[in-house]
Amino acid sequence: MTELFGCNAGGLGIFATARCTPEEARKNIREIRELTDKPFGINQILNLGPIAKETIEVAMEEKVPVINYTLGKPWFIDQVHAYGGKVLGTTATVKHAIKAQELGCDAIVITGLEAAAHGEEATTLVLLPLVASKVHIPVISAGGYQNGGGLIAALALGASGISMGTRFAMTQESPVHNNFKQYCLKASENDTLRSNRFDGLPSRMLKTPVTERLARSRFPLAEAIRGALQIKQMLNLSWGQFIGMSVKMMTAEESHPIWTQARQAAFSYRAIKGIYDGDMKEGIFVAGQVVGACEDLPTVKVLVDRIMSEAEEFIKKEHSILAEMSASR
């Protein structure tokens, strides 16, 4: 598990739920608590509908230390509060990182264009002090992380800390299919795409000719039928849930129309068949625009203590600069 490997090298790793049914949820859990007794997360897309209810259950029950959602409303806030836990909301624009705010969450993730997966339209380098400026609990920055070098530029802007996706997604520890980890290393950072045609919202892929040809596309109904019903099965819902799950997704905050999540059964579906099964023919890969500065497979520990380095390198740089600066004056 990346994540557990990312809580024992000093980072706080995030394991992310949304494949997992809620016992098998409960199971990770366990099992990282058994191997680990540093504090670590999971992530929740809350717009699952009852599935999602259930998971943050689990994970309130099982005293997770930090729960991190997206793309919905977190009516958990106080209850994870009363045990000690804490509360990320990740968010793509100031407006929701406000709310988030006002909704009693203890720090925000805040995701720039340059990001894997969903983002809005403004990058990292004037979202970030945008939000800095306008919350006042702790910013965690997304999109575009991979060295020292950011993780300094972003603490410069206003944040407290960086989530690095794609480049721990690179690491020996991760469980991406080796396929994706080697297709990365080739790529270069224009070889992403950004398209709503994936999952029906703007979303940021690694460019291989399946999203390729998947960004042309219309709507993929024979997808997305096959789609909906791999994911029933993975997580083992009822058809009673099932439906209840896309009511759910249409009448949320963030609602998402019948045809969103008819892509999004499609994405789920390919992006599981690319991540994990490592399908170059039928699977899709989701990476950042930093791919094309990420080139090697470090451990997720050598990973981390180079990032550390690097800081601490640019830092003594940096004041070496300003010294003679002001000596120059």
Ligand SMILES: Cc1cc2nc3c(=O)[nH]c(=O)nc-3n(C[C@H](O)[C@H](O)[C@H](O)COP(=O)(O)O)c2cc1C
The other form holds:
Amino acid sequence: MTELFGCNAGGLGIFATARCTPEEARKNIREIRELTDKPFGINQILNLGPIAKETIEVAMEEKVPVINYTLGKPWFIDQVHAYGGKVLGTTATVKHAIKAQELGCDAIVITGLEAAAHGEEATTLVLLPLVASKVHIPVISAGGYQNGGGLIAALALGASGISMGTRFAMTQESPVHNNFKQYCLKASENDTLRSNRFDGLPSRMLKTPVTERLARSRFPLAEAIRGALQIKQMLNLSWGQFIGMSVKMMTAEESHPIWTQARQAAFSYRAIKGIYDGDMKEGIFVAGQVVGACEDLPTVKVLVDRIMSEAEEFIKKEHSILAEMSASR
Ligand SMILES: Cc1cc2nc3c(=O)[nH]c(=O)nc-3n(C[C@H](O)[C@H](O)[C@H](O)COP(=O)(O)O)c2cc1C
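Same protein, different condition: the form predicted on its own was shown, now please give the form predicted in complex with the ligand.
Let us now look at the entire complex, which starts with that chain.
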């Protein structure tokens, strides 16, 4: 578990629950608790309907210290606060960041255009200082980070910390299949694609023959049906439960239109094929532009230590440059 190693290396490890059932989430949460005494979080994509709600309920029953959500309305903030937990909202626009603060989030993750998966139109360099100037809760910057210089830049632009996805996916402990890790090692900063053809919302993926084809495709009906059936099987649902869940998903408050949900089903199928099976013919891999800067596969601890020591070096260097600049004025 990368997130566990993240906690033990001094970061806040966040376990993504979107690809498991609520009971699997519970099992993983308990396992994390056994292996670390550090705070940790879970991340849930809220627009996945009733299953997302159930997973959040499980996380609250388990009193997970940090609940991180994305793509939906956080109905659980008061309940999380009641047991002493914190809520971290992931957003990609100034408007949604302000809304997350109004709703009572303790901190926000703000995602720039360069990030893996769902960013909006503004890059980190523009978005982060803008958001930091508009909210008073801590802002964690996501999108494009992989080294100590990036951390210092984020702090200078108003962040309280950084969040990394692609760089952590490129570590020894990450469960991402080695086929994709090796492919990523050769990728440049231009080897990602952003399109709404992958899961119906604008998102960024590693550029491969599969994603290039998908980005040109029309509505993927056959894939959507296959993806939906895969989810039925993965979640071990009867046909009655599956139909009930589909109807609830279409009518839920935070729901997206049916064609978006069909694409999400197709996306899940391909993401599982890519990340876990390493299937280069059918699978896809979520990656940000920073993939071009991931040139090795360190352990999480080596990576976190490296970022911290680079940041310290960077501060010393910047101090001396500033001192020289002041002296010459
Ligand atoms: C393999 C992979 C899987 C991801 N899965 C999720 C997810 O389930 N939920 C989520 O909110 N973000 C997910 N993300 C996005 C990250 O949380 C993060 O916002 C993003 O990777 C930051 O940009 P970066 O890739 O430039 O570091 C994923 C990213 C990667 C690389």
